[in-house]
Amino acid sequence: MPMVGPETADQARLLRLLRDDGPRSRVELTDLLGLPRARFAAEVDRLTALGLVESAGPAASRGGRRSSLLRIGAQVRFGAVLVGGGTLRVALTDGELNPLARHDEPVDVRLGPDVVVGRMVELLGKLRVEAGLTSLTGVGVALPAPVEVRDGTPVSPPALPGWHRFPVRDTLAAELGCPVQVDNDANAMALGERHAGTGRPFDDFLAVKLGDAVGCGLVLAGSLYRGAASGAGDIGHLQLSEDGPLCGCGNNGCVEAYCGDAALVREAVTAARAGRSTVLADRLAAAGTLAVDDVAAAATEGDPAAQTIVRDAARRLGQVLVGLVSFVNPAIVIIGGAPAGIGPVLLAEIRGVVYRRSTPLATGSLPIVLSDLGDTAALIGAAHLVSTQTYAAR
């Protein structure tokens, strides 16, 4: 049976407590939710027995009594799952959602959600089998499209054909027994930074994620802002130009399909073949076809084609940028999803765009960075979204 949630609002902020920022002494807790002792006891006593708490042994000495800590009970198990750039992960976490363990396998979206969703309750079960678990306390997933965030389903995704409108929230729900959460893959990349990553210190960023699909989370005021419909960050289909390359979506000229994995590969096989990277060319000879990761190697081994692929991509977004920077005036920019190697090129073209073109006020000390979380940070985020319901007060 999935486990019981907290009963009142003062169970919910502590395990909330608890979950962000770990382990903490019951007298730091106590004054934290600014309880009676008594209250505060009572309040442990129950979520002690419900098994969403438990001790984690002496707190450090301030004089006097010790304390005693408290931290999220052991049995309290997310999974998390992200789809994206043709692989699925599949990960583990704890309740304060530190990764526990993980498993990634190639998988094509094209087959369709019935095989793909399949496949995640396979994987997920076999990860509780493995951690001893009887159950999972919930599960969030990630998806590389438009999500319905009200009822878990994605709407129209380019990068899912075939999976519009289908219930991920529901059909997972009821082949695991546990509540699941569904939303798109950068809104949970921006909640992962902001509980683990580079985005923890901040309120107000702009964590934009790149790869098959281009999306921007937006946390502000120290929340997730989804906005009226859950289409907050959707900028992957802004469009640039309106005789621009055709685009997943149908349009043309939008981001995406300036930025993306398709677009990338798609102006890589256009160099190899028109013979500006005999590079690129020997790796499309050899094995017919390019993906984003033949891109970025060549990028990286110096092929000035490949190069140049990369510079006029990150200069597309990073003209999209400057208009996001001077609207939202984030504290800092977090950037993921990027082919490994390609890093640093891509940050400097975009910083070089945004620092030239957006007002000083909004740039005067913004730091554009890549997320040193890699697709951890989704996972973590995924895991984040379904914690969020169950550490809510019934």
Contents of the next structure:
Number of protein chains: 2
Amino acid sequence: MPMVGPETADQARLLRLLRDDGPRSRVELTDLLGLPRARFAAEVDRLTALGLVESAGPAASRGGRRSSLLRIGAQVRFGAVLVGGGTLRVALTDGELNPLARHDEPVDVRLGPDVVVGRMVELLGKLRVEAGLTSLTGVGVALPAPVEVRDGTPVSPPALPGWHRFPVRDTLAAELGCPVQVDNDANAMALGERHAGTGRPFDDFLAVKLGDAVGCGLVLAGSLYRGAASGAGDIGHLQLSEDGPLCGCGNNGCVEAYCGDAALVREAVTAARAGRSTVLADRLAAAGTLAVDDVAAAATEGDPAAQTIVRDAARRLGQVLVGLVSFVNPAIVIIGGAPAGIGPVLLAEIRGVVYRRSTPLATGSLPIVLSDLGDTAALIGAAHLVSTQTYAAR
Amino acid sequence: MPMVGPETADQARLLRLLRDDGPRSRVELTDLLGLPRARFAAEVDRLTALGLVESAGPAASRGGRRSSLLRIGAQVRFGAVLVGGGTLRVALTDGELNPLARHDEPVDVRLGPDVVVGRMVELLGKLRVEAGLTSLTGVGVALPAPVEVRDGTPVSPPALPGWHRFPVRDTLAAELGCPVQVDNDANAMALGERHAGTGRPFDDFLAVKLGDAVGCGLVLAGSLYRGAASGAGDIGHLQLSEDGPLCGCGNNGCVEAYCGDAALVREAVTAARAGRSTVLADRLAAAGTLAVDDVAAAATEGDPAAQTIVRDAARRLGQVLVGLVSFVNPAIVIIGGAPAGIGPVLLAEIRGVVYRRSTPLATGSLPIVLSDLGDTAALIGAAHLVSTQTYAAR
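Swap state to the form predicted in complex with a further copy of the same chain from the form predicted on its own:
Time for the whole complex; same chain goes first.
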């Protein structure tokens, strides 16, 4: 049963403060909101009655008047879903977006949205029951696809064949009986990095997401920036070369056709068959196929062919980033979605290209780093999406 | 003598409403600000006493209670300065940023900032006296340079040799005795287009400025976006090719080395000397030199060599825009700073490249148009810069 939400802008602001900064004392919160004490108490009473806020014991004394701590209510629980790289990840978070439980399993997105969205419903239900909940407060979904956020539907997603315009949001909302928000996985990663990761101190950063789909989330002036039609950051199908490799989208030479997981695997199979890598050839012989983790493992072992594959992809990505970094002038670039182990090779090459070719004002002191949250960033970000709706005034 | 400014956020909002939308009735403004009538009257009285607001007669009846119009006070007068293309432009605007008077004259920026800023002071003084004013409310300056907005100084500006870190803002403020704001000319153009031009209805657009320096102003989510260190939109020195033509900045193959005025002139001189264009050769023989207007005139006359020069530059610019448009997903791209006459050739080529190569979500319905304000956009934008300071609560 969905809860009724905050009624006023001050209630909404209070909830977002508690989500973003954790428990705080009533005295601090009264000051932060700039409210008279009686008014603050009334707003808190209303949120407490709804279960959105609860007391968390006495605050540590600061020598002034005694105060008690407030936090988001324990019945606030968000579901989070992330699809990508052949894996369906489902998580449960508390009202501050801390992950409480998680389930990962293989998924074949080519089975279509009916099957995969159905499985999301089952897994979210399982996590909900295991946590002893009768309902979820809301669910956020991150897809490796351009998403029309207004409708909650993927739009012509090359990495999700058959999902075009499928009503992911409305289907889940009807099945689960709670609000649902859907967005691109790179946007979700950016929100997660902003909430709980490397991006937390920065108002302006890029979150570049590698994997089966390549994308970029933009946090500009402190907020996720989606552009005029939810298309901002869709760099995966920028064409780098007209005679480049064929891309899953049907065009040639896209960023994804150079830097996506499928491109790394394609190059690895070629190297194995051409006798350029015994490591990759052995793995191919053993499994009959290669995955991106094989490329990563081989590169980590020092296999020259695998390292060249990673470096080539990183150089292409660097060439794209040169323009974006000069254009947006971010404070930091965070790279996620790369398989474990290839980080150092990847970063070295990207930094080489970006620092050599960008304009000085943009890169004078620009850190380019790997995400340390990994795929948890996009799960936290998915929960963030729907929490912003839950914590908004009606 | 600088006036004292608004004291409250409501006063500041009222001033910005009157600047952006022109005179409005007290009744409408009271509703828009959501203020009790007595409080609104008190705020207006305070602004009237400061000369920032004045009555503008009775409002047209809407069948309800009678109301009178308010507008920005007639003593509010901003100065605006734009440097670029060998011309110093100085204008005077009213408090709604309508241009009232303007003076253009040739300038050689290589004489250095002392001389040129000194001339700005003289010309602003002349406009002020001709308008019968004892002082200016504020002055905005747009320079063809990266500008550290916090300090009001240009930073390593290739198009303004000798101006690095010159205190343009503080020098002018001391000489003129009023607040001064300095920014990049592309940012000023974007603000002007947003206030009074093609960009007015759009919350998300790019303003691309050609000319001696090439840059881009970003209006994102309704506001000018400057990035983490005032560097957003600095596309002029992105390197398109490592073996490209030498740029004024000392590197090779920058956007400006292909698309800047100096590049067009360089190619035109080469074409004239190589016998590829009698039109350009005749102009070169007559004047001993060529300017970008000669290229534009020749292209307009149908000279094939001049048209090729313009098309080549436009194609390079289009290649840069492909990435930016996919990345930011603007609602419209406005191109300014091109010499009169070359617009059609330029636009056709840019559109060809962008529509062919960008991602569908970003360019499904993306207009790419020429600015119809011309260099007035950057002058209005310069006035806008300082008006925002004047109309902000202290």
